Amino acid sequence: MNDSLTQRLNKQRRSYQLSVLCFFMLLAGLIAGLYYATLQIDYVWRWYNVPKYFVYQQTIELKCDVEGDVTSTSLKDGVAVVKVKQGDDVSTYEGEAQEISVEPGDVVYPDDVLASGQYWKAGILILGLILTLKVSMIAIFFGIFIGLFGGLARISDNPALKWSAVTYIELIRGSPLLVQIFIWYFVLGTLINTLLTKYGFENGVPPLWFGVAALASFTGAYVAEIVRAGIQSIHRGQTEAARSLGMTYAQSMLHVILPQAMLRIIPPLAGQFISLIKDSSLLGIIAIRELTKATREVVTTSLQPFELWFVCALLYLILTFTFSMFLQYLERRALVQ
């Protein structure tokens, strides 16, 4: 018995190894054909320069606009200060520099440097990462904000409320998220734009808030049913159970029926979040420089779209990667509870 025991499992073993080595083996093979193919065309190949569009140096110099004598200089908390005099008049120049190259006394002359220093600075590829990150967050909180209440009113007995609910979910789910954030940024946009300038506000509303509209209204049509199929699918005896203990339809919702749903949506709530950072590289369209949008103007100026596009790949799975690890550690910890 304990033979044929110890048998099945080294087989078991040996099988599951198998299948590792075939996964690695096929890996190693889509490599290669990639690295193939590249070889295959007329493009030189520059990982060199791709680390300056994350972190860069930059030198910022402060320079001097007239002809004169330095009468002081003075550097304090990364600050400097220097005067210059051209006849009766002193000119005062400040900025941020490290070290000051210039001293009392010396006679400058316009576009002499004065002060200077190098700064790391965040690249492009990183804001447009920070952006889309910032972009995402937000429409997810406002996309739970607005599916919780469009799928409690789904299933409301209100027909106002439902029919409210059923009208917004067709509406958004109906078309493109595309169109709906051309018509978010071109339509309402310039509606509450120019009224907000007729009432005196000049600045506006940014195009950023627009594409948080349009991403958050979308993403909560879909939340909307989420809840709504995960708040059904708990046995109506839970509701009748929690309503004879007195219960108000209320308290048995928030107490009884929304906890157990939560648990069963976190899975495709996760499916659809990742699918919303993914979707925020539409809002490029509407001049918000999300990672998208950032990789598209540094391929346009650095003629590097292989390596560029890779790169904005790998970010995007990052984010998705870490964003559903972040769901199924709630969720475990909501089993255990």
Second form
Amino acid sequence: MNDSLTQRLNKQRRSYQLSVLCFFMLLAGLIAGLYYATLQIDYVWRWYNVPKYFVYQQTIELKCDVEGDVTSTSLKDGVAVVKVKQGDDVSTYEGEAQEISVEPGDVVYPDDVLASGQYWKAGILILGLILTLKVSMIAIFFGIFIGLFGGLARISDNPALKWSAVTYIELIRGSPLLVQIFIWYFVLGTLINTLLTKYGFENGVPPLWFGVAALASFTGAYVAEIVRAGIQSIHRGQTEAARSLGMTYAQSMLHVILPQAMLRIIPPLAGQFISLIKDSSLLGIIAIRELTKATREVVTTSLQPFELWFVCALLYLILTFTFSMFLQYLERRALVQ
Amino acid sequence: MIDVRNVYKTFLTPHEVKALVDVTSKIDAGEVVVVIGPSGSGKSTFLRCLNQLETADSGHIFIDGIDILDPKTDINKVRAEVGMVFQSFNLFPHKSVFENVTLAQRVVRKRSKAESKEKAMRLLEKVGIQDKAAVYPDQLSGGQQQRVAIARALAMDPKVMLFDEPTSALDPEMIGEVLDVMKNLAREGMTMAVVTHEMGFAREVADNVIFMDAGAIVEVGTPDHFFKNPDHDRTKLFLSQIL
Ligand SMILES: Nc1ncnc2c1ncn2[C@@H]1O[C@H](COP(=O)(O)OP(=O)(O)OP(=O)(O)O)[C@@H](O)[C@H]1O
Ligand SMILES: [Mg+2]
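Mind sharing the form predicted in complex with its partner chain? What's above is the form predicted alone.
Shown next: the complete complex, the earlier chain at its head.
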């Protein structure tokens, strides 16, 4: 009896291990297959070329453009100052540097290096990643506000509020985000910037903000539906109890309904925001150099499309994964309370 | 204290129901009125019209002299004076027992922390659950939850208390503890309107019993008169079914 149980457990464990083995073999097979296929087209994998798009070292040189004698040099707080005397004229060269290559008394000629330094710079992929993160965070921030008020308006008794919210939500959810981005940039953007120019604001609003507006209004509509569903999932008796105590609509929402609805709102909200981070990749088409656009630019100059697109996907994965972990943490904390 | 005149209420959805038909009634200060009647006869609707959880279609409702159907009346002020206890308790599950009793004191009555705390502890003691102040509602029995709900309503210092079948969702062994709290309240002179199927409570505590059927008040009388020799056949039939 006991023996047969052990036997069965062993069998179960073996079949589980076999499945895991199968999974990894499949994965390895896919990667090997892909690699083999790229060999067939003579693609040369050069992963060592990728890191420089994250960070790279830039050499900055302070150069002389006259012929003369160095009279004094100084290096303070990473700024080099070199004075060169030519006849009666004294030229002063000043710039960022780590070391000075000349001494007082030296004779220098045009194009001589007076001082130089090597600096680490963030590569284009990191800059793209930061922009993606920035655009997404701003859009999420405004999306939450739009969604909260949109959701409350959606369930309001006031017909004007209610129908405005319904129209907004249906318009946004019924058309592609790409088209909305075009409308924000080419229609509203042109309108706003032309009007601004007409009234003396020459600079206008940069494309980034139209992109953010498109993402925020898009997310806001979905968040509004999530908020509405969350609020409506709270039993009617809760509102009645709050109102029967003399609380106003706003007070009962703030103290009784929203805190309870929050728990049911957070999980779908997390999904929505992860979509938003991914959807921000569309902003490249209006000249916002977020991660996808940055990758595309690097691909055209580096001719390493395979490595770079995989890296790009991986970076998005890291962003979304980190974000969902963070929201899960928030959810757990809310549950504990 | 409560003066209801010719009130009508019709629900249109899901289908047309005449929930209240020409209801006229008067409840004096300090009086306890028990409302009885078959299911769907409009008892809850009657009570809910008194604090405007439902809005009457026509007629007049005066609470302590204030016409609550007048659009100029601030209904939140009136509601703060009219406590309500629900069949399903409706405690705030995300707040502790203590917070349930202090929340409205703080945001509606604008009382200080200390004042609302003092009041809450006194009321929790009165309903016999002072030792559960820090606990969340889902850790309480039904009877305890309903007593917290009563304390929560009393914390507003209401002039009137409305009870809509406060013991119907309770296990039989817990009904007594809730009814005891209500009897004490009645003894202290609280004006009360109580919908209940507890006829013992009606006999013992009520000054008047209202019998409703199909949205209308069929008969009003003292418990003595009402249970011994009611005037209407409809009342007799109902009493014979439940007693
Ligand atoms: N919000 C509502 N919408 C539509 N119809 C309603 C609503 N509330 C009550 N009704 C209807 O009005 C009538 C009276 O209902 P009410 O709840 O007042 O009866 P009741 O006497 O309290 O019954 P019960 O003993 O079952 O609680 C019923 O036919 C009910 O279906
Ligand atoms: Mg009822």
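Positions refer to the first chain, counted from 1. Small disclaimer: the values here were computed from a predicted structure and weren't measured. Between two forms, the rigid core is defined as the largest C-alpha subset superposing within 1.5 Å.
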>> Is residue 40 displaced by at least 2 Å at its C-alpha between these two forms when the rigid core is overlaid?
In response: yes
